[in-house]
Every structure is written in structure tokens, then in C-alpha cells.
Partner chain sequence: MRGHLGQRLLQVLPTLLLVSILVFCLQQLMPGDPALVLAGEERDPAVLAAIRTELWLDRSLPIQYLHWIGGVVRGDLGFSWRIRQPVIQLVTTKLPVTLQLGAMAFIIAVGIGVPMGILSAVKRNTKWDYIANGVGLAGLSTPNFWLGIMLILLVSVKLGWLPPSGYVSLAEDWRQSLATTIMPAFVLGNAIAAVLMRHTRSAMLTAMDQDYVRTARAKGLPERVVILRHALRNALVPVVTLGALELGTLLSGAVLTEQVFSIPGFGKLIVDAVFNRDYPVVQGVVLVTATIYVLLNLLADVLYVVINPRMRGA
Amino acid sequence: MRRLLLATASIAALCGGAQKALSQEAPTQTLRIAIAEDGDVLDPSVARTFVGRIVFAGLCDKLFDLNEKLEIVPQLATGFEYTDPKTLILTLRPGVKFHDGTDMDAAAVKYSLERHATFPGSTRKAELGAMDKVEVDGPLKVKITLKSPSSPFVSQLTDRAGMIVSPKAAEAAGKDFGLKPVCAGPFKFVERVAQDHITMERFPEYWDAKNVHFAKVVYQVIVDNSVRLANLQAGAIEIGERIGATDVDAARKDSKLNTAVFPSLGFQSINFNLGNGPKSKLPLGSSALVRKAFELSIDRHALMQVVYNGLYPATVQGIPAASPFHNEALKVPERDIAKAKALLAQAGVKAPVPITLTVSTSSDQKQVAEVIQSMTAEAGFEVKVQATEFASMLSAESSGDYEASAIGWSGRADPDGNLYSFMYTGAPLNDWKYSNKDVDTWLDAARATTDVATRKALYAKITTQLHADLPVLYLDNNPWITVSNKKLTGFRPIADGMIRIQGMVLAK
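Can you show the single chain from that sequence in the form predicted on its own?
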């Protein structure tokens, strides 16, 4: 039997002496957060963008959260216990209210988990795939029965799969719940103006209201990296996420700003359409030899130096170097134009090979694409760069309306979260329709064991096979770069990249 009960430590302790300066009056300040693109739908069952996760951090509490050491800590749940390898008991926090005034209890948790697992278009299905059934075991106790033992299951509950929504509001709104979401977070939804901002106001009945020091939060969409920095320098916003690597020196020289550069759990990659509609029939999607030639025509290290001032480490796998499951045997291949040309010839493809590479409209992503365009031309590729608004780009990828798509993933603490939903046959984020029976078997086996050595060996097999098949061309493990006004204290740099508002204070 495995048992873990989590202490309900106050977030105030994590934020040092910032609390001492606080007035006892109700908060009146507005916190302005710059986000790098507009998010997608604000429904945790179907959402899939990183900026959406940042907004959810202020809107929808989860059953569990992560701390700076990536340890699982309490949020809506106070603890969990495995009574046997397939039976998980969650103990919930008492007295928690949703924004509509209804109770966050065991029935609401059961409803939310089942909704995440079954809602049409849910991107949580693979994350909760091990779940067999959910039962109410008391007003504040939930019993989850798993189909088989699942080592990453609880870690999935530290993100959107663990966000609990108001059953009353979700039932009333149906598929439109994301237009006016109702959760149990520190702020409640007010309005959204597409491509501009999302506004939320403080929820006075929040269970940890003493650690929320703003009356309102505005998530301002500022796509251009340099413009985000300029707004920080001008005092128009208090904190900005994913500031450009080329702007780090300028930010560090500004005496009014704090600059945090810290490791992430994620990666940037180019995803190849292997089986999702007609565009998968093109040479890139049809032949691993063509994809390998494309890879060998790119110098990842030079790319990182040119676009990111060398701050981003190049990689060939979806498990970051800091993870104990990282495959040390996989190395970034050297650029080899002659071999790339030979592989194209072996594949029976004549140069120039036309490729459409879809990227977001952010300045660094367009630069990445332009450098790749130049590099690959020497091997016989003719890359057309197509810049698209991020949410539209995701939609096109999902529908198969793409050939190659440059995109990022913010990462998860357990390697399962970086691989399973993308690489398992039929998984909801497997937009490229990759399918390999061996990889499926290894992914399932890695979920079913808690032995670190066994999991490490399985993930070594998985990452090695993925590098051979190349459904995804991993480029780098990008660090987070977050810049804030020095008057703002209490920001916690955690490797998931979230901006947690609890405990943050803005000096007057």
C-alpha cells in the first residue's frame, strides 16, 4: 500500500516577507500580465494552449499543484492514498466554493473527471485513460479505480485534467462553457476580447483569499517579443511571459525590472503530418528518409545561437535533460548536406522538394522558420513559410490542414505527459497520426510500472524509435524567460512556466 498525505502549507510562507507590508484593506490594484499569444477556448476539457494554462492558473484551481522542486502539493485536494495499485482515494479541501456559489465537493470532482474523460473533443482523454471509474466515497472523499496501475496518474491532476468545474454551470452551458467558465480559482471570469485581453476579478470566497492581493487581473495579448518588453519598461504591464532571448540583456540592464531565466519541462519542435488527410501524402509525410534528410540539413546548435543567443539548448527528444528519464545516448546529429542529398535520392525524390512550414506569428518563430528555410535549401528543400495566428494554427493542425508545423509544448513533470498524448496511436494530441505498435506497447508499460530503472529503459526505447521514425523533429528544450516590474514580488519560477498569482504583491 502506498500512502501520501499532503500538508496544507500556506503559500504565504513561500513568499517570504512580502505579506508584512500588506494593508488589511480589500485589494484594489489590477495586475496586468502580458501573454505571447491569444489562448484557445477556456474550457479545461478541450483547451490545449500554453497561454490558456497561464490564464487557468488564475481561474481554475486543480486537485494538486507543483512546487519549485516539482513535488506534488495540495490545492483542491489535501491528500491522496493508494489503497492498492489500482485504487486511489482523494481527500478534498472543505468549504471550497465555485464562482457561482455552489459547493466544490466529491460530486463535483466526480463530474469534472468524467467530463474530462468523455466530453466531445476532449484533449484530456489520454491523460485520464487509465481511469476506469470515479465514485463519491463521502462529501469530501473520492475513490478512483484504475484499469491498471498508472505511475503518472496523480501528476496528470496537477494540470487541466485536475481542474474542477462547476457542474451546474457546465451543464447549463454545454459546449459553450468556455465562453463563460466557472471554476474554483482565485479569480472569476469577466470578459474576453479576442486577440486583445482577458479580464477577471477577485473571487472573495476563494479558499485561500488571504493570499490574493489584487482586485482584478488582465491578461494582455502582446504577440511581439520586443513590444512586450517595451510595455514592461514603460510600466504598462507588471509581468510578461516568454520574453525574447535576444531581449534578455536589455531587460537585465533595466534597473526597474527583474529577469528570471529558468529551466522548463518542454520543447519546441516541427511536427510532420504523417496520416492526417491529403497533405500527409506529400514526400515529407510519406517517407522517413525525406524527414531524416530534412533533419540533417539543419544545424540545431547554429539555429539556437542565431535566434536565441545560445540560451536554448538543442535536443532530439521530448524529455528534457533535467529529467531522470532523459535518454543520454541520443545525441544531436551534426549537419550533413551530402548525406541529406543522398537520402533524398534514396527516397526517389527529386530536388527541389517543396515544403510548407506553418509557424505562429511571433517574431522568434518566424525567424526560426526563415533560418531553417535557408539551411534546408542547400540540401534541396524549398521551404515556404506560412505564418498563422496561433489558435488558427492549432485548429489547422488538428484538422490535418498542414504539412509541417513548428510549435512548442510547455512540458509536464512526468515524461508520460510529454509523449503519450502525442505519440500513442489515436491519442487526442496526435495530430500527425503517428502509429507504431512497439511505441504503444512501451508507452503503456511505462505507465504501468513505478520502477524508475524500468521506466528509464522503456523511455530510452521510445525516444530512440521516435528519432528513427521522426514524426516530430525536436529542436530545443527552451527555458522560460519571465520579466517583471521590481515593485512586483512573490513570483515563483517553477519549471512548468505558470504565473501563479497567489502570494504576489505589488508595492504602491
The other form holds:
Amino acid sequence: MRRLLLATASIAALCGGAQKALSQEAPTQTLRIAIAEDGDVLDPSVARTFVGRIVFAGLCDKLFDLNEKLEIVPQLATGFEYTDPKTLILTLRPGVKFHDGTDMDAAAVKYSLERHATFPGSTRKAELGAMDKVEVDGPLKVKITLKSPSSPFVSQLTDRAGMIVSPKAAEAAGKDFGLKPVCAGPFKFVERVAQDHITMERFPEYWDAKNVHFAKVVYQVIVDNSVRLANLQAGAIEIGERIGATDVDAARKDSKLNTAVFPSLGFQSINFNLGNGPKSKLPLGSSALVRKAFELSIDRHALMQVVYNGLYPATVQGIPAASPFHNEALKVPERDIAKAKALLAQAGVKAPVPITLTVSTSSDQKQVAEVIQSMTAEAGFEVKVQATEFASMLSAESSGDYEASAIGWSGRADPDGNLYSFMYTGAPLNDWKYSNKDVDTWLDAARATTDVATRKALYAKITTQLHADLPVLYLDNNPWITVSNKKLTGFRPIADGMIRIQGMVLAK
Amino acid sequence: MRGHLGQRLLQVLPTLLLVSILVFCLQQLMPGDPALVLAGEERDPAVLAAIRTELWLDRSLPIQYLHWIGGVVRGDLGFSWRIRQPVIQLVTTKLPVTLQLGAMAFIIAVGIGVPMGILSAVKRNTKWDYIANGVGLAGLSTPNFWLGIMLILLVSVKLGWLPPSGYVSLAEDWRQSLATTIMPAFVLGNAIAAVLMRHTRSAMLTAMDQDYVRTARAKGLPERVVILRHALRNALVPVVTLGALELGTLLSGAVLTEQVFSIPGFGKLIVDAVFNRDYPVVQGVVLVTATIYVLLNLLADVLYVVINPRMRGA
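Having looked at the form predicted on its own, could you now put up the form predicted in complex with the partner chain?
Entire complex below, previous chain first.
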């Protein structure tokens, strides 16, 4: 059975000691964070956007967090233990308060987990699908019974499913909880002006208050990439997330700015419709040989160089290089036009092969599609690029009204989060209706075991099989690009892309 | 007069009802399922069903419409499906922002466009005319988003004179408010100034060829008086009409500028709502906009009658 990380807690305590001098006076500064879009509702049970997760990082602590090595480290819980493969015991941090002054205890954890799992319209149900029941096992002990052994379960608690809300506030607000969320994070919610900003103020009773060096944090919505950078250059904000790859050179040349380009957990891919409606009967959906030919006609490295200034590493798998489960044996294939043509001939398909590639309306996605259009033409494909806004694309994918569709996924710490929902037969995000019994068996087996070596071997088999079947053509592991003012120190580049304010300091 | 007003008011209601039906029906034509957008990565049919039930999406369209319009009649425009804020709160927060931006842009447009048009006409075929025409053409052909980004880079990043983006309300800090809106107002006003300049020039040229201008000159009036009091006053009629039309465009067409300068205005609100299939926001914003237009029209009609009683029967 696995015990959590006393060593990490000790390191955190040491870091806390180093920050002691800083914490002696109440902070007065404001941290201004530029976010690339407006988030959705600030209720962790129903929130769904990536940008919302960034805002939650200042507002709602989770049971566990991730560190730079993607290890699970304590936050509201100080440890976990499996007493048997289906029984998980969480030990909670003592003396933690919610923003409304109530105690964060085992009853609150039980309430929050049950709320995530049962709240009408909750988007956490799949994440907590393995959970059977939650019981209070003492003031600071929670017993979770799982329906079946689930190794990714604890990693789900490092994200929104692990955010604990004040039961008193949640009960009182009901569905409107997201208008004024009450959690146990470093900052309290103050106001939200839609499409403009979200303001929070320091929570003095925060359990790790000595590591919070700002009186206020403002999340400023700045949609345009260049304008986000201009705000950084002008000193109007301290840190900006998802800066454009094409702006990195300018940011690096600016002596006032720090540019962090670091690996993410996510990927960009092209998904082929294999079995969802009539469009799956087209050559691309019905023949793995045609999909292989399509892949071999693309030079991923050149594609990344052209569109993303070479900053995005090319990939062929859904497990990012930052993960210990990454399959190092799988290499990005070289472009091979002759072989691609031969595969098309073997599949009995006559060139040109017409393909409709649906992409979002973002300029880089359209550029990716155009480069692919040009590359694949040499092998005998005739790609028609169809740019569609997000909601229409989502509906088209769900109903099978597409042939090939380019999407991005921000990624999850456990490989299960990047694969199971997309590749398991009948899984919720498997819009392309891929089905392979071996892959299903391996995915289930990787969920059921906690042994890292066994899981790594299983994920190697899964990624190899997926690369052979090619339901999804992975293109790159898009990195996070975060730019900050040099006066701001303490930003921790962690692959989940969150901006953790704890430990960040702004020199005067 | 009272009867006329009552009659006009009676016409307003069916107009708004028609607008409400139109906007409700048109948005149903948009592809994309709001429940799918709201559920994100969660595709549990029970979750999707719960979302549809909560938002009345599982009812027939007429029932959905009646549910919404019933709320509107009671003063409740519903709530944003995306962020759960009441639509009325979103509208009342955003409308003043766009009105301020529009008013400032209009003042800039008139302040630049009309004098340049006069100068260009008075100094016809001189270097002033060419310069004014060149500036006008540049204003017309410069894309708003490009000009916006260039201004941010020059004025905010290089010179550090103004904040690069964001918005502060007049009530909060009027100086900061002007500092945050002057650049976007200039960008918006720039294109309109060019249109106004071209129209003013052409109207002035026509006016200056008229007999009454020749007569004024023959009377020995100073050229300044001839131009400003005789020619311009008559030339301004079509310019004012055009200006009013452009003012309407400003209220609805500031989306790109709002995006570049991160101004949380009406245009951005409705565009985001359309992309996110946030139907109550789309419906609410369109209805409020239509109401404002209809009421302004009504006001104009009433003013016509006040000014000219002969129009009562018209």
C-alpha cells in the first residue's frame, strides 16, 4: 500500500521557513494575471474550461496537487492509503478553514465529493465514476469505497474533482454557488465582471498563508495573443498564460520579461471518423492503410517548425513526454511519399483521395490544416479544409458529421485521463467509435493496477496498438508558454499549466 | 398628440414581439447543441438530459419561447447558461461601456471628419485637399484590429503613455476611464471620420456651387462667414443623417476593437454568447438593442410631430 510523501511535506515546510521573513508584514501588492479567455461558471462541480482551472488555482484548494515531476503531493489532504484495492483512506490537514470561516473537515470532503458526483449537470461524474461511496471515518479521516480498483482515482483529486467547497455556502447558494464560490484556497472571491476580470482578495486564515505574498489577485481577460504580450511589455500585467508561439522571440528579446516554455500534459491531434455514421465509410475511416498513408505524407517536424516556430514537439502518442508512462520506443515516422503512395495502392484507393478536414477557426489551427493540405497533396490526397467554430464542431463530432477533425486536449496527469475516455469502446469522448478489444482489456488492466512498471508496460502496448490502428493522428505535445515580468519570481512551471500563486513574489 | 403617442406606442409592442420571435427562431438554425457545449468532456446521457431539463431544452420550441417571453414580461431576461449571471445584470454592466466608447468615438469622428471635409472642399485641388483625401483614404482602408495593435505597441509599449488595454468605468475613476478608452475610441472613430470627411467634402463642394453662396460672396461677406454660416449649414444635413447612421453602427459594430483592447462591451458580449450557444444572453441583448432602436425611433417620431403638427396625420 502506498503512503504519501512525507518527504515532500518536509520540503514544503523548509520552503515555508525560507519564506518566513516575507510573511511578517501583511502583503499589499496586487498580482495581475492575463488569461486568454473568459472562464465559465466558477463552481468546481460544473466547470469545464481549462481557463477556469487556472482561476480555481487561486480560489479553491484541492485534496492533492501535482509537483514539477507530476508527483501527487499534499494540499488539503496530507496523505492517502489504500487499505485494500477498493478502499481508500484520506487523511486531512487539520485547522483548515473555508472562506466563510467554517471548518474544512471530513464532513465537508464527503459533502463535496458527493456533490461532484450527484449534482444535476455535474461535469465531474465521469472523473469520479469509480467512486461507490464516501464515509466520514473521523474528524479528519475520509473513507472512499471504489466500485473497482482504480489507479487513476487519486490523480482525479488533483483537479476540480478534488476541490472542496464549503457545505454551508453550497447548500445556501444551490445552483448559484458559482456566482460567489466559497472554498479553502489562498484567495477569496470578490467580484467578476464577465469578459473583463475576476478579482480575489487574500484569505488571511489560509492554511499556507505565509506563502501568499499578494493582497489581491486580478485575472484579466485578454483574448488577443499579441495584446497579452503587449500588456506584459508595458508592465500592465505581471504574468500571462498561453502566449503565442510566434510571440516567443519578441518576449525573449525583452529584457524585462521571463519566458517559460515547458511541457504540457496535452496534445493536438486529427481524429478520424471510424464508425460514427455514413462519413465513417469513406476511405480514411474504413482503411488503416489509407490513414497510415496520410500519416506518412506529413512531416510533423516541418509542420511544427512552420506553424509554431519549432517550439511544439512532434509526437505520435497521447501520453506526453513529461509523463513517466510515455512510450519512448514510439518514434515520429519520417515523411515517406513513396511508401504513402504504395499504401494507397495496396488499399485499392485511387488518387486523388478527397478528404474533408474540419478545424477550429483559430489562426494556428487553420495554418496547421493548410500545411497538411499541401504536404498530403504530394502523396495523392486532396484535403479540403473546413474551418468551423467550436460549438458546431463539437456537435458535428458527436453526431458523426465529419471525416477528420483537428482538436486539442489540455491533458491529465494520469495517462488514463488522456486515453480511456477517447479510446475505450463506447467511452464518452470516443466520438470516432474506435473499438479494439485488446486495447479495452489493456486500458482496464492499467486502471486496475497501481504497479508503475506493469502500467508502463500496458500503456506501451496501448500506444503501439493505437499507432498501428490510427484512430487518432497525434501531431504534437503543445507546450505551455507563460511569460512573466522579471520582478515576479517563484512561478513553478508544472505540466498541468496552472498558475500557482503560492510562493510567488513581486519585487518592489 | 396624446392619441398619436398612444398609437405609436401600440405599434412598438408588435415590433418588439416580432423581433423576439425572430431572434428566438433564428438562433435555433445555428448548428451546435448547447447541452454538449455546457457538458464539456462529460458525455453521460444523464448529465446531458439534466442540463436539457434545467434549461427547458427538452421542451418544444413554442413552449421554450413562451417560457422565455413570460420571464421577459415579468422583467426577467433569464440567466447566462455559461456563467449563470442574470442577463439583465450583464446588459446593464456592458451597455454603459459601449455607450461611452461609442460616444467618444463619435466625438472623435466628427471632430476630425467634418473639419477635414471642410478644409478639403475649401482648398479644392491644393495640397491640403490631397493631404485630407490621403488621410481619409488611409483611415478607410486601415483595418481596425491592425491599427489597434499598432497603437498599443507605440503608445503603450514604446512610449508608456496609456494603458494597453482594459476598462475602468467613469464612475470609478474618470481619468483612468478616459485613459483606457481613448485609444479604442480613436480606432473606432478613425474609420467613421474618413467617411464623414468624404461626405462633408462632397456636400460642401455642392453647396459652394449654389447661388446663395455666390450671393453671399457678392454681398461682400467674409469668406469665413460664407463657408461656415451659409455653405456648411446646408451641407451638414446629409452629413448629420450619415452621422446618425454611423452612430448606430458604433453600438453594434465595435466587436473587433473591443476584442483588441479587451473592452468588456456589448459587441463582445453577444459574439461570445453566440459562440458559446448562450441563448438567453443572445436573446436578451438583441431584445434590449431592438428596444433601444425602437424607442429612439419613437422619440424621433414624437419630435417630428412636436416640431411640425402637420405630420400628425401622416
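Quick caveat: nothing in here was measured; it's all calculated off a predicted structure. Heads up, when I say rigid core I mean the largest set of C-alphas that superpose within 1.5 Å between the two forms. Numbering follows the first chain given and starts at 1.
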Motion between these two forms between rigid parts - which of Lys110, Phe325, Asn478, Ala446 is the hinge: Asn478
